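Presented below, as structure tokens, is a lone chain in the form predicted alone.
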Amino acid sequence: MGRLEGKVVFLTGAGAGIAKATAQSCVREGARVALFELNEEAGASAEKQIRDAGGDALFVHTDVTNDNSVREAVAKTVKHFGRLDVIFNCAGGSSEDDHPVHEMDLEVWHKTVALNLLHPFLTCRHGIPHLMKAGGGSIINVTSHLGLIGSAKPAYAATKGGIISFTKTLAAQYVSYNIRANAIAPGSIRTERTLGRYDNPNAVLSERAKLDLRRRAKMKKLYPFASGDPKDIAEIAVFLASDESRMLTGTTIAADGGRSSYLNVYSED
């Protein structure tokens, strides 16, 4: 039996990099997954992915950013899986554009929180009462170590470290209700976007994308264990779904070799 064995899991931003990842590592535990994406091509192809792998998957056409839309997400998978046990918030991302406070457009900030920090409050705002009706479940709400840092990107750190807070508050509103609730905070993790920006030899990169670049080739050689791929992030994400995990609650685990938690003074660089 899985670890996960009778558990429905919703993911969002589930059409790629860490959620598609988690929602593949979750079915293979024995759990049924609806995946909420905005890129129906990209949402599409993961629930074909899942379901030509034996896996049951539903895939759901979502902005997260709606309310409208998160409320007719989560309807449409408790109507066609019957109950809902986790709640996986993983849609988010930075932009170039988020400049210096004094210089930043406003627009940015705005659908920067809206994507970042609306977004897992919507979900969990539809989401929880379901868990409330299976007898508990487990939030599991993915941050950033810039979250717990902060970074020259003011309004993506702003929002990863609200997601921090907001998974304390969870954990302490529902505590009653058998539900947890836990993040986890990527170091660099080679996904299709990054992989995309970063990797990519015929990409036109800007000079803040150069000196990205640069920062986190010297970040790898200081932090070695920092990179990872997206089923790293899987793991965590199934051991918090599971019972194995039942201590925890309010937590964040900080998955990114060491950088938000220690300055290494050690390179011979």
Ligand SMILES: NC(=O)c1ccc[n+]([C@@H]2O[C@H](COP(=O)([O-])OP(=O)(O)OC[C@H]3O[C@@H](n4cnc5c(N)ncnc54)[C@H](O)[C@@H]3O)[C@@H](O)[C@H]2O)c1
Given for the second form:
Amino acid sequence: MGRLEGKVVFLTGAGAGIAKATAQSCVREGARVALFELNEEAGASAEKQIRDAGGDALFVHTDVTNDNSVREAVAKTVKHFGRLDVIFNCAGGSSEDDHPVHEMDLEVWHKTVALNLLHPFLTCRHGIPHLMKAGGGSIINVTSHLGLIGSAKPAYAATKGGIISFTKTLAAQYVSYNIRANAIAPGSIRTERTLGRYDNPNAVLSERAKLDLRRRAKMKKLYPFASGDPKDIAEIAVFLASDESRMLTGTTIAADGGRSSYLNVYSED
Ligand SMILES: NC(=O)c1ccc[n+]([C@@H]2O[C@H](COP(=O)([O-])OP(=O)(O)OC[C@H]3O[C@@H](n4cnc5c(N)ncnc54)[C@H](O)[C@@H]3O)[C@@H](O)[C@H]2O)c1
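Okay, that one was the form predicted alone. Can I see the form predicted together with the ligand too?
To see the whole picture, the full complex is given below, headed by that same chain.
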């Protein structure tokens, strides 16, 4: 029997990267999944891949920054599958224009806040009543190691840091409903998007992107366990979604090879 047998999970941003891999892992463990995705082609293709492999998936075209869109997506999920047990908030990202505070365009700040922070608020606002009806559930928010330590991108770091305290608050507020809330803080994950940005020899890079690339190479040397594949995060998500993690709530699992845990002063060079 799968570790998520009988559970219904919705995942945001499930047309690509970490959420897509997590949807596939959840299905492998017996869950039925709703894929909330803005990009229609990516969402439909992710749904097809799961169905072709014999799983049960529903693509729901959703803009996670829009309250009505999220409300409708949650309603469609519950109508289709009859229940909801797990919320996986993963859509998110940073902008190349996430400049130092005194230089940042206000629009960049608002867009980043909407995608990274308003989004989990909206999915919880509409999803939690269904977890309550199901007698409990698990909320999993995807943050970043940069939410734990800060970064050169202020909007990204602030929103990812916000997710961590939001998760703790959810844990406290819904404990009496048998609902747990945890976060995962990935290091560098080799998704189609990051491979396109950092591992593409033909890419035309801005000065900022080049600097980013040099920093990443240095980090790779200092923290060799800090990069992984989407399925590495998917496995942690399955654990947090399952009853195996029943002692965990309010916590953030730093899947970042120690980058947020220790300063590497031990390397030889
Ligand atoms: N990839 C990494 O190295 C890394 C590292 C740390 C944290 N993270 C975090 O993990 C999460 C997933 O990252 P990823 O690299 O897998 O992402 P990705 O860019 O590969 O996929 C994100 C998906 O979200 C969708 N999306 C974007 N805006 C949306 C919206 N408004 N509504 C619905 N869907 C929307 C996109 O179309 C895309 O399919 C993000 O929150 C990111 O900040 C990623």
